[in-house]
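Next comes just one chain, in C-alpha cells: the form predicted alone.
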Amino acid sequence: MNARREWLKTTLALAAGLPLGAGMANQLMAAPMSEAEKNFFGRSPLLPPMKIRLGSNENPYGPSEKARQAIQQALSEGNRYPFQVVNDFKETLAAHEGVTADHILVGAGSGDLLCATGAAFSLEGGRILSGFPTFPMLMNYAEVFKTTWDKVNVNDELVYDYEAVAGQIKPDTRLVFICNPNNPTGTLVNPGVVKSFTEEVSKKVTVFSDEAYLEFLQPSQQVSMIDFVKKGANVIVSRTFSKIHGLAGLRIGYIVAKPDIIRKIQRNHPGIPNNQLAIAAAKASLGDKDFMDMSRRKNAEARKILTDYLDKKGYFYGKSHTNFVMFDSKSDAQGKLSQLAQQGIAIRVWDYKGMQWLRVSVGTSEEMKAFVKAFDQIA
C-alpha cells in the first residue's frame, strides 16, 4: 500500500509541475517514470506554475455546460452519502451499455478500478501480460503483490502487437491487458484484429480492455469489447469520464464485466469512492453528443498543429488517434523537459528500447502553437 501511495503522490506532483524532494526520488521506481524525469524532479527544481499542461492527457474544453449545470444542482445533496445515487447511476450506465446493473462497477476514475483489478488478479499469484509501452497502472499495482508483469514490445510503428502478445501467454498468466487506442503511443489497431484476439484469448484467460480513449475516434470507428461481456466471456472493459468528457478532476469511471468478475474486483475496492458532484456531472455528460463532437473536432485540429511540425522537422512519431502524441526526442530529453518546464509547459518523457520519447498531450490550438514555438527554440 505504501508503494501505491508514493506512486500516486509522484504522479500528482509531476502532473502539476511541482518539485519532488530527495526522499520522493527514492520512491520513483514504483512509478512509470523515465530516467530523465527521475533525474529532473529528483533535483527539486524551483519551477514556475505550469501554464500549459500537456502532460496528463486532459481535455482542455471540459467540463461541458451540461455537466457544470448538473454540478450546481447537485450541490444541495453534498451533505448526503451517495449510496442510492451510485445505484441509480449504475442502472443508467447499464442501460447505456446494454447490460444489467450487476455488470457495472463505478470507481474514482478508471485508474481506481485498474488498481482494484490488479489486486484482485494478483492475489492468485502468477503473471499479467500486456504490450509495452502501455498505461501501466494495473500492472504496477499487481507488482506490489509480487505478480510478474510480462511485457511484449509494440512494433516498429509503435502499434500494439496482438499476435505477439497472444504468443506469450503462459500457463500461469491470470490476465491479459490491452489498450486500443494505446497510451502512451496513441496508435490504433484495426478493431477486427482486437475482436479476434479478445474472442480467442478470453477462452483461456481474462482479457482487460482499457478503452479510455475510444471516444476520440469517430463514432463509426468506436468498437468496444463490451459485446463479449454480453456473451458471457471473461472480458473486463474500462471506461472513463476523465478524457473526452473532461471530468478528470472529478474522478469517475466504470468497468463492465460478468457479475462474478465484478464481485471479485469489488472485494478489493473501497465502499464509497464517488461523490454526488462527480456522479451528477457524469450522468449529464453521458449523452452529451454535441460536447463530445466539439472536443473531438477541436482535438483533431490542435493535434494536426503538432504533427505538421513533427513532419516538417523529421521527427518519428506514432500515428495518434487520441489527444496525445509520442515522438522520438532525438536527443537530451531531460534538457527539453527542463527548458519547457522553465517556460511553464509540462510534458512527459518515456523510456523505451534504450531511447527517450516525448509524450505531448494535445491542448487547445493556441496551446499547441505555443508549444511548437517553444520547442522549436530548444530542439
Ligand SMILES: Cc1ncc(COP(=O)(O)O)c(C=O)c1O
Second form
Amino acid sequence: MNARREWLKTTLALAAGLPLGAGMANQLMAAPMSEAEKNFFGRSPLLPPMKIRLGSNENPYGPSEKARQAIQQALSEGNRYPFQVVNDFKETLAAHEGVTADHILVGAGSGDLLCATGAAFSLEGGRILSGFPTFPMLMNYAEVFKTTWDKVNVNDELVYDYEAVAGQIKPDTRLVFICNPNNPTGTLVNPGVVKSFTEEVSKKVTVFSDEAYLEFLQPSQQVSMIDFVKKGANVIVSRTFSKIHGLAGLRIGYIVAKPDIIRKIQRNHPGIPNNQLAIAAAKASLGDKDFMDMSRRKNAEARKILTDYLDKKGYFYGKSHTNFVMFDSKSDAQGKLSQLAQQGIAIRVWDYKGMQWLRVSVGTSEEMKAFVKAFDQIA
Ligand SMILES: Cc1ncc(COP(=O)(O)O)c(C=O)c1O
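May I ask for the structure of the form predicted in complex with the named molecule now, the form predicted alone having been displayed?
Okay, now the whole complex, with that chain kicking things off.
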C-alpha cells in the first residue's frame, strides 16, 4: 500500500509541479482497487515516477488555454471565500442546462457528489442497484452505511444490460445507478434504450445517471437524461469537468436534479468544497467548443492506435466510446501492470467474472504508441 501511495503522490505531484498533500493521496486510496492492484502495490518496491499516465482517464491536453487564463485572473481572489462565486456559477450552469439554480449542486469533482448521494440514499437503508462492472464510488460509499449493492453483469459484449437491470429492482431498492458510456467498459448503449429505461424506472425508483464521458460522443449523440429532471422525474444527473474539459486536478463537477432531491443530497455534502480557481477554470471551459472538439478528435485518433493493436493481436475488448479501453489481458494482468509500472507506465486492472481485465486510458498518440510498444514486449 505504501508503494502505491508514494507512486500516486509522485505522479500527482509531477502533474501539478508541486509536492502533494496527504489529503488528496489518501482520498485516492479510497478509489477501488482490483485484487491484482492490491497484491502488486502491497508488495512492490519503490516505483519509478510514472512518465505515461494511463490509469485515471484524464485528458492529456487540459487545462485549455482559456481555463489557464481564467485561473491566472482568479488567483487574486484566492484570499476570498467563493460564496457568491459558487452561486453565480450555479446560475451559469442552470442557464446552460435549461433549469433553475435550485436544481444544481456543485461539488469537488462529481465523485464528491456521488459520495454525498450515496450517503443521502443509504441513510434510509435498503438497496442500490447497478450494472457491473461500473464506476463504483456511489455504491462503495453507500455500503459504508450498510446499504446493499445489487449488481447485474454487463452482457457478453461488455455492454450495460438495461433490461436485466430493470428486472432486478426490488421493493427496497432506493436508487438505480446507470452510466452511459460506462466506465470501465467504455461501451455505449443507444440513448433511446436509456431514455425508455429512465422514464419507466424513475416512476418507481430514483435513477442516477452518471454522464462523466458523455462529451466524448459526437455532439449529435450526446443525449443527457436531464430532460427527465426538467419534467419533474426522480432523476439525478452528474457531470464533471475532469474529463473532456481536462480539469481533473482542480476537482469540480455538478449534479442536476429536482430541488427536493438536491436539498436531500446537500444535507450530506460538506460546506463549500469548491475553490476560486476551479470555478474560474470550469466557467471558462464550459462553452469552449474548440477545446472539446480538439480533445474528442485527438482522443479518437489515439484510441485507434490502441484498438488497432488489440485487433491485430486478437484481444477481446469493449467497443469504447470514451477515453479508455478495457480488454481481456489473456494472462497475468498483475504481472503486466507490474512490468509496465517498472517502465513508468501506469494502467489499471479490474476484476470481473473471476478474471482480471486491463483498463488503459487514452493519452496522446505518442503515449499510445509507447504503450503499445512496451506492452507488446511483455505480452
Ligand atoms: C463514470 C465516472 N463518474 C465519476 C467520476 C469521478 O470523476 P470526478 O470526481 O473527477 O468528477 C469518474 C472518474 O473517473 C468516472 O469515471
